[in-house]
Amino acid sequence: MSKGVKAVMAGALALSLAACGTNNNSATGGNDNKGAANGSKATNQEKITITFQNIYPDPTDPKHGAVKKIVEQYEAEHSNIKIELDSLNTDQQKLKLKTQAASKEVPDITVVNPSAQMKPFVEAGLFAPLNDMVEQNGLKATFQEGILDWYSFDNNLYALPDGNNIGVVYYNKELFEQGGVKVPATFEEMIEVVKTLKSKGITPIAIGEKDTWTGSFLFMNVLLRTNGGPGFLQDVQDGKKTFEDQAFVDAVDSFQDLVQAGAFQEGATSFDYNAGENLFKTGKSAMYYMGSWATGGIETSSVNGKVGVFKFPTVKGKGNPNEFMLAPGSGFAISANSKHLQETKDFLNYFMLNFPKVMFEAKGAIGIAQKVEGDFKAQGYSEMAMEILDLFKEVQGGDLSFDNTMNPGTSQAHLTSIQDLFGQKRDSKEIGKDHQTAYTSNKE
């Protein structure tokens, strides 16, 4: 079992225990709200600004509220510290960080994805090791077992993750009833559901494909099925397979079948992640494929109480629905060149210690990377959230996203290629060949 699977399985255990949990509605890592900042080297006469880049611009996202709440708490307790928030959507943040990294002007705290996406920044010496920080106040123990491995290189930890999730299909029960359709057991049935919904004027699936990772995340779940299980990208890297193999070609064909059936809203590539998700959250689409982190935002939306979830189905008779797309979340990293390195570490330590408790209270704790104590049902989490908790218990493995596995050059070629499929149908073998060419030319 890979370390990623172990991390998700550990998360499932932590969440399932919590779901059955105690009547203590608090979160592991809860404290007296003093955090690590008591050890700060700053003095009251020294005014310090810490720039906190994040990917929570949507006010309906529980993480957005959690960030603001913890920042306000910290500033109230540390009058000399100002936390300046730079809230961007995911693709905007990635692009901005790339520009900042080129000039070695990384914000005090920024956001980075695990594994392959982190590696170039770490190799460039842009992030500060956090080993010493996580030992303060028991912070390391608040994380699910194995999850920090994805953010570590050469025995140094460089980022702290916000999530540990699985890919699921959310569906609007009312719109399914209006359309006269049922939850599909196979991908082929899913396409028929799409066609039926479309014929009745209901947008079948919402997506925010302006942020190119969203289409890739869905495509990779198709590939997980056509490959008959996880490991296709690893096999490519190990020289056992190529992108021209049948499993990849079949995945492209099936994905294009979904697009050609009219699965997505008109102009899907002009909708960013938040706009795409909002279509579902406002009842304007019947389905939404996303990581389980979307649960909290859906719970606070107008469709709360109307939503169920289902596992991504088999494709062409292949795959195991209990194998999921695994999504160790984006992580918070600290600039190695921060002018206030110790103060920034103190704040991030405080932030992460308080994050599980605040997220639990905001009904946003499904799929976070830290252990959560408390009775989810008693706290008022929805039936949908409890379904997600049950799905975590059934995880038998899976894959990471393309851009968390492959090098940046190959990943960019892939993301662009998948986005192009929303506008035009292409020969699947040619797409496989293009991927292989990109991989060969960018191979390290």
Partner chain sequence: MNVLRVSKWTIAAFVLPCLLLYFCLVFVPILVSFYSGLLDWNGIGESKFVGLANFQKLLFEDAVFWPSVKRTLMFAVFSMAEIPVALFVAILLSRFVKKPNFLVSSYFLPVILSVVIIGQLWKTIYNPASMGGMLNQVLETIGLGDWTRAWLTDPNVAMYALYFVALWQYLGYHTLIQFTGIQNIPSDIYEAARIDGAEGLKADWHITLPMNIPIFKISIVLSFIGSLQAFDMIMVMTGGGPAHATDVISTHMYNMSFLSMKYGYGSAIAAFLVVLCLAATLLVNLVFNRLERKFT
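The structure above corresponds to the form predicted alone; please give the structure of the form predicted in complex with the partner chain next.
So it's only the chain below, everything else dropped.
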């Protein structure tokens, strides 16, 4: 026998031995682990995988870390359960979910927006009611008063929110000083502030209007004031008002005044959400109107420490500054067709119970939907964050964004219509009429 053949034989023998070895090891090792984790429970539990679709792909987002941490904890405590994270950008997730929904293949846990935006999914019977689950372990009591209503239909709860935010105006104190202006108490003053800042070469307000909802969010706050209180869109849906009413036309007028005063950066409609926010975060604009969820991002930016917040002022003497644009956050829903419905519910229950604590420690507890215990100041939250917390205490109700209230068809028409105002001045009555036409033609 030649040397070569011998060598090959020896090699093959070694390989087969090694293979046996690993097999044995892994088998016993696996049994040991199971025994340790489950104690006296049945050792033959099947492996369960739960898909958790979420919108926190950004590692700088405290929520990204929180999800990872809680999932790891849970997996350590339940060795038979594996949580598979499917982290996507908001827009991608929306699109993916719609495609999945069309073929009835919704992931075990997914993310939806409140009220009107989740309604089609609920009506199609895609989500499991969570009424029983939210009562377990006292989860319901951790949520803020009334917040769950935005996710309930016909007395059934279908999603648990990750946030609850309000629309505020962030301003750069340094730039305000440079421009020699003060925080405006009325909308009219705000327009003067805009003009003064503009004349000194400072961009007054940053906005990412390529993503049309940003302008709409601001516009709706104007409407909340000119209407003298919340509920305009609800009244339209109830047939009590139309978009051609004075309150709406006034809101369009005032909004156009703001645009025409040069409030927003040039080319605003080509800036997407991030690009718009970056203008403010890099100190290139004096004000930024956004939901309080932007706080975390501003804190980690270069303008941290120079930023204050104020409430959106009264318009033409109307409205109550303590009424805010409300933004109940996106909610976690469970697929009605989930193969492991009970396990998924158990996990989400655990997840939501731990969420506030983990978020608090990650300094991301501003604007979450649950009650948070702990001393924010001692934990090292910034002054701006404390200001926002104080604003939360003064909230006396308000409105939801347009696309969370109206059906998607009307919403799209509205969003484009408002975006149009950034490019050209239009007759406000005509805008009202366009809205009304869009509303009637999209009514179910």
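Between two forms, the rigid core is the largest collection of C-alphas that superpose within 1.5 Å. Because the structure is predicted, anything quoted here is derived from the model rather than measured. Residue numbers count along the first chain shown, from 1.
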*asked:* Can you tell me which of Y288, Y381, F255, W213 is located at the hinge, considering how the rigid parts move between the two forms?
replied: Y381
*In degrees, what is the turn of the smaller rigid part relative to the larger one between the two forms?*
19
_For L126, CA displacement between the two forms after the core is overlaid, in Å_ = 5.0
*Once both forms sit on the same core, give the Cα displacement of S152 between the two forms in angstrom.*
3.7
